[in-house]
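As structure tokens, one chain now follows by itself in the form predicted alone.
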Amino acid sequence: MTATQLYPGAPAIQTIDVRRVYKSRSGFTFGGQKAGKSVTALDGVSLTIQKGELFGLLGRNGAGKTTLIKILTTLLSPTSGEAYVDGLDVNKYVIPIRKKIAMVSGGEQSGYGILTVREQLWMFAQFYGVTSQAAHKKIDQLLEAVGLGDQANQKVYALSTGMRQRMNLCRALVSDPEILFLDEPTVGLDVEASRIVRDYVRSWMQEKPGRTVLLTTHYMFEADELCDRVAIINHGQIVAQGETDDLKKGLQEHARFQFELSEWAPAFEEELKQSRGVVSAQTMNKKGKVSVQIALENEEYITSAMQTISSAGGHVLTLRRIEPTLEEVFMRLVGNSDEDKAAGEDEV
């Protein structure tokens, strides 16, 4: 039985139980612990994508997300547990793994700079073993596409960050991978080269039915955006996974609601506070304009304390629902320990 039917229909990603264990370098730090220590980056991590899938893996750094991305790319082995991508294991099937997948790291080294853009995306495609003819026909619709067209005969070493970022997008892509690992593509850009990846990864993945983009950010507005399904990951466990608006609504305790008043008096606030089903009531007043957001033990209240307002003199100009954010639900999830600011990215 050939590698790639090893296991038919199977997810295009998935992992079980998957641990890996580093001991730390003399001198270094990881993930928070202390040199010389054994340190565990990934915990028992469970995950499948399906083909299809644009899957976003959220957390901070050194919370494990590199080092998974490392194993799934074949680059690393686990400890212990199971990976598979596109049904195949990952310690026995490197290279058929390795013509399935592409890469994109923010902030990787660009390649060689005394060569042009064209002349790099080609050398790229010979890896891959694409034909000269197809190589030159790809790279013109890649570089168009991603407002590169231009430079495609400019030195790699002229480009601006963002250039060389979309470049190395191409380079992934020449060999028109089946599933994509994108490792914080957009970090260090400027948001409009942030918006020509995102724009283009989504465009990328409509062309084509079955293919998958695993995306590892801290940009929880990326994740927001792009994602189909996300898994948040802290101190190398998954802590919560699913759609994103399922995550958000599971975090939502009261129904939260913002007014905007016309003029403003200290008796607005006391009296909310003791309207009926209000939880909570807090006036802001920013270059003279005011504004009230409450949270209510459930919407149907939000009558009787717009009443309330307008018992107590207040007129209101605008009314909206605050809804929860995927930050919201990192945050509640993750915390925001000064140590795990402070620890550096799960790098071996």
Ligand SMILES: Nc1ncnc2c1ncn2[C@@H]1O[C@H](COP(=O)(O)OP(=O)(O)OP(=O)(O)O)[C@@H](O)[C@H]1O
Contents of the next structure:
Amino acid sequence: MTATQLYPGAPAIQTIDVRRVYKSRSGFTFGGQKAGKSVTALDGVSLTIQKGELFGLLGRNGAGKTTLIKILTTLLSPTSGEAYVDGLDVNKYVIPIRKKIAMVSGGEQSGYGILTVREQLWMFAQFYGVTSQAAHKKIDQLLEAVGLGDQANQKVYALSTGMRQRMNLCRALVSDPEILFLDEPTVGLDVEASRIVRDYVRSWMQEKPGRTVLLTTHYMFEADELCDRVAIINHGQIVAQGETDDLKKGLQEHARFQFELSEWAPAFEEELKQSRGVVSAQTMNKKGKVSVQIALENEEYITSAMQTISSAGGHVLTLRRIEPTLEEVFMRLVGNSDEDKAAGEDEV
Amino acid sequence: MAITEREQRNSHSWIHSLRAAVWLEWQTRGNWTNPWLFTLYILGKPISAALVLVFMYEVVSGGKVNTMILGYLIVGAATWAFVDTVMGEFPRTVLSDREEYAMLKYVYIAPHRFITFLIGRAAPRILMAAVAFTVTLIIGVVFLKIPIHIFSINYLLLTVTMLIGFISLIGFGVAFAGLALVLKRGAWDMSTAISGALYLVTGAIFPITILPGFLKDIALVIPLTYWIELTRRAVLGYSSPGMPSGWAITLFYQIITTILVTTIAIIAYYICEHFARERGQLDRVTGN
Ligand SMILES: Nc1ncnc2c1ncn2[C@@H]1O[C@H](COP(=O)(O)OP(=O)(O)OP(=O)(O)O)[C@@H](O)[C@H]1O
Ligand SMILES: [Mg+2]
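Could the form predicted together with the named molecule be given as well, to go with the form predicted alone?
Every component of the complex follows; first up is the chain already shown.
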């Protein structure tokens, strides 16, 4: 394959100003002409993901994440712009790209029900030209790793949704891809299964240098835990990207702390607000426990804030620094949405 | 080590894919738990279709049955079993794998030509159709006394025309699969409708001489016409009205039209695939 060697140092994934517009009217609809409504799913997405990165793509429902993955996995063509996988144009080098990639979409009931788990995985290994012997060895190892060792000879139709999803991960990995696309790989999995999947993805990355993962998720802690870098996409546009720590630091204008107090007096909050370096103070009474959250211009002001409390007669039980979370970054950037809240809070 | 394995993979991939697709079809469609039901499933439709024709002919001819015409009908109907069984499998694979199993996208993004997979899925049906073909002919000989003599069948011609016939079936099937990719609904109906039209036009049940002029012209550019005709000649030993008299020239026409139609069909398939990818229909579950 000469094409695959054309760009030795190419990034794993690169998109330049990719746009994707869905037209809702199909050209083959017979009879009544529906009005051609169009949805811009991607609106000029430019991203570069280097080999060896575990990259997270975050965004609300309908932000365009799956659309981007479909374009990169040669399932969908971009309306305009350029997209490259390992330096290969998705419009031109379809087969060479397919040799390098695999995809898993979470939350779907896919599978040839009549086959056993092993048979289905074996078949996919065949599609990628893996020899039967190598495939069976690999299948055993993968199933064991995701906790499906006992299900190897079970029919696919008899698997639970979460088991199917883990089998799907194995299906993607059985061909030993270089670039893996994971579209919400842990949605619908139980706590332990999600952990197994996350751990496995991480160890898979470490097994061989240069392996790349593009992951979408609605679980911010998952992105935070797994990803080296993330991009946040909103209405088809990238609104932020970078290392998770940098994004959080970018958000943090003030040092934030939380005190837990033995008892409460209205004076505390007032006194604190007057204290030097305090930007804001807020008292909270949750389940009978009183706490005060303060934002400081600078973390050095914490000592004087503590003194203010004790001189007002307060007794501090605990003191905790509040680190900004990825979720806050996300909320700040893409605003609030009821659906996201539900999705994001499920497992936190 | 890793590199050599990867390179080795690249060269053998399509054979692996074809084999795996054949195997998948065998696993998913065959009702192996009940061999009787399965036999009925393979034989039921072609044999009853042949018998309906024979019955109609007997009614129309008022009982004065000509065994040569009976032979014409039976061989035509038997050959049609291939068309009926194999051609529809292509769009059916697209629809079932997309809508029922939701696996089409994963199969599609594997590094093979999707056509290879489709051909593999349809291949076992050639075997099923061959069984139906043979059994229909045997019924014709035993019960209807049609003039077939085992030792005078031209097996070489039969084999050659069948093999070329299968290629044209793949051509039609692939084009229907392309349609199934882009048509949300109705791909299945369309392939049934077209196959029904072909049944009438290709001389399967009556000579093309009774067709109106333009339909006759159409019949002469469809490879199935020559395939059915050559099968008749190989099996029965006589030719049908409206067809070239020599077998060699008929075979030549079969080859030419097969190349033509299959090329057009594959181009049509790729055009459809292009549209499907452009519109995002490859993983769309239409829910009909
Ligand atoms: N096949 C399609 N036809 C028409 N519009 C579509 C199609 N697929 C997606 N869209 C639209 O494109 C936009 C982006 O969808 P996409 O599936 O990429 O979002 P997403 O970020 O993956 O969302 P989610 O988090 O819900 O999975 C949405 O507005 C969606 O309605
Ligand atoms: Mg999505």
